[in-house]
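As structure tokens, one chain now follows by itself in the form predicted alone.
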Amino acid sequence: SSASTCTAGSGAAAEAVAPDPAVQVEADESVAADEPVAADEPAADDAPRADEAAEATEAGGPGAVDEGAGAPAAEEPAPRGPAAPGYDEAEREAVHRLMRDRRDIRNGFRPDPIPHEVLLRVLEAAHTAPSVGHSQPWDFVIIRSEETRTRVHELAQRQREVYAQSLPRARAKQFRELKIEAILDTPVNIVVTADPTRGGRHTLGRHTQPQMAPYSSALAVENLWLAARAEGLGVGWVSFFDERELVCSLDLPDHLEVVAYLCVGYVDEFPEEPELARAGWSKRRPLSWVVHEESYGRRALPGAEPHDLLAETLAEIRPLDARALGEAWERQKRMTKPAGALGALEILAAQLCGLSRTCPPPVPEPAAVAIFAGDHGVHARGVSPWPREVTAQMVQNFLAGGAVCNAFATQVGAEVCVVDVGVAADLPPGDGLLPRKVRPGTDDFTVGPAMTREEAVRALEVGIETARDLVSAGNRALLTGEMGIANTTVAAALTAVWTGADPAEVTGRGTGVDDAGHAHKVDVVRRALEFHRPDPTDPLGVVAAVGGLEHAALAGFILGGASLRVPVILDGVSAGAAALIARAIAPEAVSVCVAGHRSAEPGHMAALAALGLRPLVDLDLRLGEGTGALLALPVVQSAARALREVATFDAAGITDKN
């Protein structure tokens, strides 16, 4: 990727300097036991095998001997013994199960006493930890003092409202209701700390990483953590903190930094499952998402063949669940209203029933919208009155929570994230900002293809993993935004690919062009597509040649929500074009999309009659940013709602018209 960092040949490079011994990292002596150790062997250089030793011999090579001369045979390397053992199964399930048995509990504490033969056993097994350089930077900082418990739950107090007031709204509602933390319900609280200044200046392993430290302290808390489950004890991690209020509070050294302030206590019961998890705030990701075999974005998990994300990501998707369908269908019959009152909000709601495959189906929130942004070659072809560095711009503008998209997602309640899949400047880090670029801007798709096929399979894999990462972070509706100056341009090129439609038909103003900027914008259009004739049933080749970076992550951003089986809802002309791309690719991702409203744009609504989609809104907009997604979703929420909460006719006790 020509976004890489990394500088070419460095890894050669690596190869031929030798490895500082500080950076040689080993955690005490601790090895794990299914990362066995090739120390002692000789390296492949300087022993070669028996086999090859043999060959060497008969050809009369560097290796022979001249029995003649009465020389010595080379003597046989001792064979090596067998590996350490491991524990035995019953050993081995039980310390399995003792890591999938963990938790982090903020209910359900009682106030019985820790035996200190037992604080002394957690107590130890944290002492345990493997450190960095054997630097052991910890501390266990005891509390059980009433008076100190009420000082700092007072500081978790303040902190957890300061965390809900810069929640969207839905998810402010959600955290309310969670109990983060058991700082006066626990008998026990612990705060370990990491010392960074421990085993002097030049400990080993910290030399060129001095996080180090805590990161070290943090394994010391998991042992805590696995050998409290292991006595029947709960533990609760409280973050709601600020560091330096807390170190001062608790009249600590002001060098050592607080690792973890636990709550520890004999508990009722154990969950099954986390209980974030069960309250919906996120869910667990799966083992395959997150395993890399070389290089990241291999992914295969160990035995396996790696796995291509798309192919993975196709493999899920699967039409709307008939049963359920059905079942929404015959609700909407004996829901105290006539059959049909709600007109497009029926089939909407079965839509969602279909999706969820239940009935009535949950609410979709709380929900997201993901701007995409990136840069476009064929600016350069003057399609736009805007300069392209106004991108950049309006990236810094939704992360400081000033645009129109920002309004609106506080009206709705909805999260903003924005995606740099393409920008062509160099972005400074920002809360809600996701430095996911594949490339800094496409190429000029009137002189050549936009991107390669493999740029356009990543700026999917872009969309596919923000959807994941979403819907993980507990969202319930997905909403598409984008923002690249000349994006519309590409999008008219896409749209005219799948419908047909001749370029004057489906390209439109844009950001504002007078009548000679338009017939121009046309004519670049035309001009693209009679270069490179794509072909609409090869999807990546269309993107590759005419496409746009954010475009091709939208639609793998409608692909992920497809096989998650969570609702999409569409913004403007560029998510039309990029659900199009999305239906090449996989007929049945259509089925979770909802088109939010109608563009003025002339080539949204050839794409959405194309895609069988009736928009909810129309205003005549045709900002982006995920404007109309966003004003939609209150209505996509209301269809949901009224399957939930419309009483029946038999249920409310009144006679309908047979």
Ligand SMILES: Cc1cc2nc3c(=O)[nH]c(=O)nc-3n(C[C@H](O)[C@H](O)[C@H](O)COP(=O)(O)O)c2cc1C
Given for the second form:
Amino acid sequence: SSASTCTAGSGAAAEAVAPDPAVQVEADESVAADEPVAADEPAADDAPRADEAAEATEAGGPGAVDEGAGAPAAEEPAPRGPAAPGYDEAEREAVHRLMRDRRDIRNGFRPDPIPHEVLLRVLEAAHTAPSVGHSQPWDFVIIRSEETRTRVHELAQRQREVYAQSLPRARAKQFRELKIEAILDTPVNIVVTADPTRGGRHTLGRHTQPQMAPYSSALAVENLWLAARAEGLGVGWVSFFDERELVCSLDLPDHLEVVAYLCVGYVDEFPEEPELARAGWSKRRPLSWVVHEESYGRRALPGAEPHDLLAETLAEIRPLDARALGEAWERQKRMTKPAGALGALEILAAQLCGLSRTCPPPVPEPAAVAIFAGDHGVHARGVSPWPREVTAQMVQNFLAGGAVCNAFATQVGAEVCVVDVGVAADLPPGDGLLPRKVRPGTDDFTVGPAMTREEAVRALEVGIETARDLVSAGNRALLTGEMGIANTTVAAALTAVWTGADPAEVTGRGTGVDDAGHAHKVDVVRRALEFHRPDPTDPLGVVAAVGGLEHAALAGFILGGASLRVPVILDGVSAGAAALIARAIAPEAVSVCVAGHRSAEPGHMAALAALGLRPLVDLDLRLGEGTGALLALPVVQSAARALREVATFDAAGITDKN
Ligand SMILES: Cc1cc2nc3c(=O)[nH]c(=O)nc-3n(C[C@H](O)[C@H](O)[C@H](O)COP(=O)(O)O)c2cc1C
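With the form predicted alone already on screen, would you show the form predicted together with the named molecule?
Following is the full complex, with the preceding chain placed first.
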């Protein structure tokens, strides 16, 4: 099925509820007959007072009258009174300040007891939360006993270990420094539950979405959290539990769900930033990324013009910072080593400074490799000895941890994330899989365009959003990976467009075609280019004509990395082709690229030469999946670490050559 398939219940059910037009008319009439004549007119008791109306008019509120409009015509309905007033500015600011100042607290709790009246106010706030069908499904279990807290603490410790084991090495190192609960440091713990049976079987709204019961309890938690902040009480939410284990350990009735386990107490301070952001674990996402006008993807803040993601990303791409670059070269001259002795690593270290605008730069870890997967219509031309299904099968292999990229990622401590941008099969949901299919494979570009321009843009956007997600999640290096049977044919076509090379020079053997197969592959690329005559100054046109969905997404990934100023380590020939696309869209984007390795595919060196990039690793790899980029990661990290940790001659008291 295609990416945009919607299923609204079964066909039979849809038929059963489809309205009969005749019945509809009758029903409408009966509703109209029952309605009061002037439903809009406020009843006498509700009529706004004159002073309220005047206030609203002055403030230009919804009740304000446009003076130029003149008196309403006699037959027009009487104007509505002013809308119900909001809070005055000071009160409004207090509410917003409370929401800004609320923090999840795990450090700096004090043992001071919480007075009963304070805790009561906090619980009353929680109890005024909205709830599905007004079912008020929450209960609050107050835990003070040290014995119970110790038992719960042990459960959390165990889950902490399980989670730590599941992390890539760089993440695990960061996680070790994080405190994730304050169960034993707080005088009061509060368990917030949801009772999914409360209100009986007809609870309004819950019949369609049973999860509305725990959602309602979560709203009670937010009320509690805000009220606690206003009292100067810190709250830390702990979710490191097997929920059933916790129910059992707390001897709760079996039908209850634990929604939250909260640690509550007075604190030394409320940090201004989330603790995870301060620790570099995550970053706050801007509001403009998440507000969509009318349809998903049409991003716009209220009152602003909708912006397109690609244009917004391009507007944020800036050159390397000249001051930080200068400082890097200056410092490298003073480091305790002969000038230039670190060769290409010195150029790389300076690039990292220019990107991060600091010298020395942060070590680019944690890192994540995004493997964009897609299929290709040109596979039908016999350009690969492998069946197309292998793309989907390899995706499953990546997710199961059985591929070379997984082994290398484990070795270098990176996260593997797989993005289905165009696999020609329905993939089951899986941990680590981002389902972002633009379409199930491209069309055969020897007989028509591979995709539409609009699809090319959507694939680019998938790459941009993946970069945003991985960087917001705290990654400081992005690695490109890709999977798509027949995608070296596509890479060859793209590379030929921007290098001007003959297809014979940039078309390789991919997953292993023989001489005859290779000659045929060259011919396929040549025919496609003759057919489309793609214009290199129209990058989206080129991608639509002879591109691949994963190549477009990789280009977006590079552009996204460039806009966020995070180094992007390129893998092989498909990444090289994608970097050519990115450069054609935004020349400055190349400044974030690091060529991870030199692929055995001939098109790769042609692309790197055109991009002016020097590969770090040269081991005749021709696998893809991000393997070359992963091998290069420690080299990139070493370049940054050298700048951070190597002493200077003056600091170490060592005499320089001169
Ligand atoms: C549903 C939920 C579960 C959470 N679980 C934990 C947790 O187990 N451990 C922890 O340290 N923080 C936990 N937090 C706190 C978040 O890490 C925190 O809200 C986030 O980092 C933003 O920080 P802020 O709340 O200070 O703005 C949880 C928050 C929520 C909403």
